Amino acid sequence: MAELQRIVNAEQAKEQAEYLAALKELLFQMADDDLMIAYRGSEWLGLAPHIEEDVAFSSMSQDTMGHAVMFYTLLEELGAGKADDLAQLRDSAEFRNTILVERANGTGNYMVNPHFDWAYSIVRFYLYDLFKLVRLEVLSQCSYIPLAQVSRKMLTELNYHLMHWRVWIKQLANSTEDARERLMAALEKVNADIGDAFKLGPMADAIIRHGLMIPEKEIRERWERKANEAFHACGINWTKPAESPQLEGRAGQHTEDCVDAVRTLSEVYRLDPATSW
């Protein structure tokens, strides 16, 4: 990343229109990614394979939701609107999350016939968190100091999450033939979507030029090295994901799963946004 001026606070960022727009775009992507994946994690409450995993998954989802709050709060400081409103009053087409995080956990829903796919969730969370690791490592040195500071804080928690998912990947890979087949099917399903995560959206050039993030190709290459090493260590022949995903979440293209998730997440808040809960 080129040497650029460091922006120390929101007021300084507001003095540069293009910088402000690029920063907001990137923050929406990160906030929406974490909000959506944390929601999908929360849906496993009471449904995980055993009670210890139930507690662990809930705790990590809470951490991730906390990260989303930090990003939305940075947006609020930049004048984008109230953090709670940004998370719960926008239409699904305004969300900038990647398709990968919005996919349902399986068929049914939390309240009615939830037939969720455990292997898919493990692979999705692991590969998403590896992607998040790449992104946070870059952001910890980015030009916007408040974002660099929160990114360094998140890295500590994220490394514990990765350790947890790594144990599950090893267990599934070295368990029964059925477990391994489910793991491989999950990997193929995740690979179909994750190419969208590396996109930086319509303001990609400005995001890179202002020292907020590295180019998409480099993000992808760093992630591929980490993913390849991780799965090779488990005896799995990892294959690269598709280059061009069918939908681009960074451009506001989403599935019906996203529409349902936004509706559910905001159902109570929309009853009276002015109320303190």
Second form
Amino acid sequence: MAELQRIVNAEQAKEQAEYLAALKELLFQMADDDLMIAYRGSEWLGLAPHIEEDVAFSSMSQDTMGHAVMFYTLLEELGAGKADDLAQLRDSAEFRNTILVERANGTGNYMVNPHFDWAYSIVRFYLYDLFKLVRLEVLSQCSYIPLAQVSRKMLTELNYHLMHWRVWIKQLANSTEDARERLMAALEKVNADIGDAFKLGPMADAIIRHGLMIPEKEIRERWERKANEAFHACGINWTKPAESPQLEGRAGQHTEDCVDAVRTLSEVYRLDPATSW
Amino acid sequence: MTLLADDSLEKALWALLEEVKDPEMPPVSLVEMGMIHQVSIADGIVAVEVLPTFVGCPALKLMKKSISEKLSELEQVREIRVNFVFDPPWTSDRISDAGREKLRSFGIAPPPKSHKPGEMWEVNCPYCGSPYTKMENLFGPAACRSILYCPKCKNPFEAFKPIAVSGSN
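Pass me the form predicted together with the partner chain as well; I've looked at the form predicted on its own already.
Below, the chain from earlier opens the complete complex, with every other chain and molecule after it.
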């Protein structure tokens, strides 16, 4: 592999058109992933199985939302626009998040008959965070130094989220037959979507060539190793996810759930974007 | 008014920063938390580099404001620039011994000085010192703290999460 250049700040990144475009594309994928999953997490507030879980889930969602803010801020420094606007004024078709993070928590919605699926949430957040772990481990060595630095910091925080999900998976796996069945059904549902997360979108080649990310196949392999270990430790037969899901979130293809989420999370901001909060 | 030389000015700035407290843990200063990385002054412009404990900590804006207000007490200061930086990353071993003691006095168990990322850690009760404590919730009122219970003195308390950077793996 050729010697990789190190880009130390936004000004330097802006001097190279292709590098800048690839970097922005990757940052949008990460920012939108974290924004969307944090939003779904926050929808559990008041609905989680017990009050301690309410506190924990809210804390993790706030932390994850903070990561999204950091990614949007890096985009702002690169001239992509104001961080708040990027999160809340784009059309859902412009979002680059993976399908897995946009899925609703269950049937109904937060305000009306929320029949949310706890097992699905646990499995989804755990497997997404394992993917985030793979991604941040790579990024902490990437060519864009500001991104490498924040990734290293985020890893220290992600460890705590993973510890939390691990406890839940273990509990569900060793609980009643009903809990185990729900866990397996959730795993199947997540497996149908997660293949999309590993994709790098329309600028994949440039993203890899410029030392920002590793190829999709390698991301998938690293994730599969971690997921396999995690589930085997709980006595669950883990199966590999589908190769290619139908929708590609990285290319702006999304479900109705994404449209709903963007509409709801930006509702207040869109009333008057010029207001100072 | 006597104009201070740059190095004594820097000392004066550090002394003022000792008075800037953590908004959520008022007995402890940002200096004791190990959050102030660098302070410099040139031509009346002060640059402060702050290391956030957590990337998305909602108290950061408040800290920035308190730092600016405090440092503007010094006559020689014309402008204050507070920047949050991530190199070096803030780790919990940066908290000073005085800071640890103040956390404990506030009912927050300080983090261990050495910690292996991803592993559980031992927490002594900040009130009675008992090592037999129970983790009630890894996540507490802020991202940086957990909630525990001491069966010996029957007090609930918080513990600051250890934050360490993993080696090159």
